[in-house]
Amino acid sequence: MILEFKDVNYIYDPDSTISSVALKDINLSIREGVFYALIGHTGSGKSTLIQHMNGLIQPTSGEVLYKGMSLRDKNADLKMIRSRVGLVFQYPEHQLFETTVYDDVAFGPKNLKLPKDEIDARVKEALILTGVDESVWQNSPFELSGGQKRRVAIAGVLAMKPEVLILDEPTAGLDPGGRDEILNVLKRLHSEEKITIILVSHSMEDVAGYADRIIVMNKGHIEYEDSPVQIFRHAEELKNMGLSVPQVTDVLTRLKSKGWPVKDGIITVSEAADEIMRVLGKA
């Protein structure tokens, strides 16, 4: 396992009059290679649970682990662990500062003092990976559209070559067309180069089609951890915490109350697509 939670518990402010617990008895393991999706409802303790991933947080008691060691052991180095373990904040292109796209990419590079060579080696190939064209490169930042800065804030955390790749909320915010920039990105990160991805989503119809295993999250503590397919046969569950399932799921269901002869486990348009067309070639 890359990445593991035991019995983990987050208080914020715990001293004092306003504290509140964020994570409970978290026990979580995260393996290499796999695409996860991580849901709950706001409150529900994602983006608590994911800067404890690579030592942003530390736990109020219980133990993160980092391919077997803790983050709170004195011989931990986080600033190598932050490297390896990657997190895009929610609206990642408010971090973008330098002058040129180019720049911005390398400054996490230059920051592990890296020869030159090795630093621009880092930035042109995570620049060419997430789909950040050339003639920008020498561009403000600023002067592109909001898919084009999602990118570059991305591949300025894969510049640092990370093992894991957290995403809050990457897609927030944008049109049609550059949230599935987006996500293209990701699922080409995951297949070609093997990255483990995290992502924090809002979106059932993202998490079904992308995603091999979601968590989820409700009131601090882990109530699901499975497949798509399994998460969302508990359609009922997860509305009562304010969640839903993807459309189609929910088209699908409807139809099979009223006496369609549909499968269960359907989670993406394709497939539904296909099921339909089953259905209607028996009848």
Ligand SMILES: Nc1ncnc2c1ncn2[C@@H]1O[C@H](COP(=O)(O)OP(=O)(O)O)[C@@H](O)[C@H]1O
Second form
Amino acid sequence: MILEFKDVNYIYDPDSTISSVALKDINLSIREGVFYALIGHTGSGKSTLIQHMNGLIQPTSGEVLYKGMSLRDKNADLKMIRSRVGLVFQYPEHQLFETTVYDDVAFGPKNLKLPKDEIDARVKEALILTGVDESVWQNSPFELSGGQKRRVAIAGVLAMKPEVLILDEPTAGLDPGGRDEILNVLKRLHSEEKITIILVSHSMEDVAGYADRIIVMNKGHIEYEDSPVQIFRHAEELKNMGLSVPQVTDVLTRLKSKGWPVKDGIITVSEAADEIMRVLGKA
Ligand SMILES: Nc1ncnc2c1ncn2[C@@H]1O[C@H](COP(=O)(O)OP(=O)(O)O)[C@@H](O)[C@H]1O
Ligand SMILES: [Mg+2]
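If the one shown is the form predicted alone, what is the structure of the form predicted together with the named molecule?
Expanding to the full complex; the earlier chain stays at the top.
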């Protein structure tokens, strides 16, 4: 187990009149090599939860463990843990600041005081993995498109060689092309680099075809943690939480209710197309 939450509660401003409970009784295990999606309505506690994963926020009560060590432990090396558990904030491109793309990605490894060759190797690898074209490595990051900037920001975290990569709504505000680029980068990092991914999103549509497991948050609590197919069986409950099932899942459920012999558990457009063709072929 790479990360564990044990009975974690978190309250913002606990001793004031504006105190608000953001996390309630969180018990969660994050296993190595799994692609997770963390889903929930706005204000459900997603961002608060992930900031506990590398000790940026400490629980009000309960514990977060990294490989069995409590992040509260005096011996916990938070600097090391933050390089192993990489967190990409929402709109990470707002944090780009160096004069070139290359230097921006090199910033973290330089802080680790790594040898120059190692820094260079990591920067290049991270930029290649995120699909940032070599022709712009010496350009200012501010000249890039929104999707490219965001990939540079992700490369900056990857250059730390994390075991876990957590991304807070990484597709927010991108056009469909930029969104697909980012999601495909994550898919590749997971399948080829074996990085554990935690993708925060409020869109079921975005994550359905990518995640191995979906964690659903509702009002500061974890409502479900299961495979996408199992999660989408709870269409009604999800709707009541302000979430939805992927459009194609909805369409197939309706076809089924009208007597079409379609399979359950269809969550992507290509599966849906195949299934509809199969049924039409039979008809
Ligand atoms: N810095 C903060 N101070 C006080 N309350 C906060 C702060 N950040 C978030 N909250 C509150 O905590 C709850 C969870 O928020 P958040 O973790 O940002 O949810 P999400 O990322 O799912 O939108 C919300 O009620 C939100 O208003
Ligand atoms: Mg958030």
